[in-house]
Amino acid sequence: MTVKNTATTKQRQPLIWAVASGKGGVGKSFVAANLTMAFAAHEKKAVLVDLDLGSANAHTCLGINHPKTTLSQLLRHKNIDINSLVEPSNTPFMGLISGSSDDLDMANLKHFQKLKVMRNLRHLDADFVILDLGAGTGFNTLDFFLYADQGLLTVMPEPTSVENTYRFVKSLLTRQLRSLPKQSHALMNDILIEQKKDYGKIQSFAQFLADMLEKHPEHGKNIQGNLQKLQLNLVVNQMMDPADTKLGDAMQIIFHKYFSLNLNLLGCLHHDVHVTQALKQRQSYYQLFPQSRNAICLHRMAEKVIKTQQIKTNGVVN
């Protein structure tokens, strides 16, 4: 991947989303890499960054053996250009920034650091930025997470990993309303108070925000503003049974229901043995199976994100 940045050139911003899961093992790196492809293969420039530090392993999903290049130059010097850091792959229109580094203190992103990279990814130049975020509920995964354009977490149909991903949201939303204003932490501590008193338990994110919408109108519209910012997509993997199809609109439901949040299902990929093999092979499971049933659905997926960017940005569809 060939990346220009000059003066005379006006860059546009890309388009970040971050791809997150409640726990570990559910496909998260997977779906970050081979989506990442799936955008290169409708032309469109696409560069995925391994933010799951202390544990990278995008390269290995995209068949890159050794790096060259990683995130730890960026924050290791004062003038670098990010898109030098950007590894080519063997795809057209494609590109990584890995995490992999031998810098243990790559893992725990100092505040000033994490605020560096997130200035960066805006210069990159792409289409689409993929983020590979660590798994579970760490500030810095949370933060990179809010900080993106669009969210994507990815769960498996099972129920350690469904009830991971609540907690997750749960986790996202409160670290989200960290930067309301005093006044409103005090109302907002005075509801749940009341909850417990007339109930024994906190209830939920939902019934919080209509009881902040009743009794402090104006706090409970920021809350409902801070909500409406977060654009949330779901990809259901490692779907065995013909019923695991049903998850992806009973958690569409749920969110509703329990966060006033509207979840996007962007799709659904199968168990395949050859995920395995590709990785072993240490190449791409996209551009190895590129018939397979999962590939064509990323494919779909990623037509999908861009359709809909398109009519965001221009009202109709080119």
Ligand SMILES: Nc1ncnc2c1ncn2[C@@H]1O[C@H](COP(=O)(O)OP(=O)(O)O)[C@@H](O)[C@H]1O
The other form holds:
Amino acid sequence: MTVKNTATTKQRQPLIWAVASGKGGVGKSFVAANLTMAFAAHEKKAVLVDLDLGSANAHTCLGINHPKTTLSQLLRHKNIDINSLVEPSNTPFMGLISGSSDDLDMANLKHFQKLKVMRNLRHLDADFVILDLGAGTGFNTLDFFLYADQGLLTVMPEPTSVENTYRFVKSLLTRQLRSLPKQSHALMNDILIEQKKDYGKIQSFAQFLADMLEKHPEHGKNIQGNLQKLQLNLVVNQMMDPADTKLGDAMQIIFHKYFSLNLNLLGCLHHDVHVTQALKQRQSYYQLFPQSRNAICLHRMAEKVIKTQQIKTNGVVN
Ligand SMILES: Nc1ncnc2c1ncn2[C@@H]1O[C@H](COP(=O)(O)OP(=O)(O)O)[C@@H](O)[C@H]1O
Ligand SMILES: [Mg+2]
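Can you switch from the form predicted on its own and show the form predicted together with the named molecule instead?
First the chain shown before, then all remaining chains and molecules of the complex.
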């Protein structure tokens, strides 16, 4: 069976993956950078875009010391090709657009600037574009996550990280509801008021959707349509205990029950002291420790994503 080689197709559109988490310090940059390396190892052109503006450090995870070009140049100049901002790298198939800059902050990114970045991301000459987003639920962060073709949530096996992941998804769904036509808003409010009256508090998003579908099917179907566009994946990072492997399955069940969302468990990574060692040696973990179980897992994650994509576009895999 043959598969069209996307790496040589000129007019290809990259598949955009956004990596986010409810809270900082869980390993978004670690996962985003090393997954980019794993795509590149599969000979898929992958560009990591550091959108954690204000605290950009994806370059450090890749072992790139002082990026010469940054995303802010895209916003400063009128006619600039985003591809000229990709930092050259010694690793074949891998590139970086750094966000390290003094004058850019995600929270302060203006609407037209956000749109300009989004539009340009589609012009990147790559198979995969991986967005390393900042922590939290700022509107700009949510909008980049919603704009991506695939969302990747990074969680750590600790209650605060899990809670903040749910909060992130709630904010995401609320943000998505804002895009619905104005008539829907009054009806949605009515449902929430009724829930408060009947149960004393607002129910889960899944219940809200069920109520909308029952009482206002047309509007409910719009919400359902939006939900189906959300492609959510999960990586559990920094596992320390064998019991931590259960977290992914538990979250899948909860996502379905409370949000009516399917969560694809992409993989589980262990806590490894070598992560810090790689940072100190200014090299990517994936390259420095290719035989580690995390690197092997990242390699398999990339492989899984590539195969799924090949099946979606061609219907076959080789
Ligand atoms: N699997 C892991 N094992 C050990 N340390 C890790 C792992 N993943 C991330 N870290 C460490 O945790 C800290 C936060 O990671 P980082 O990727 O910067 O998180 P975020 O981007 O979510 O803020 C860093 O010091 C990083 O080296
Ligand atoms: Mg980070």
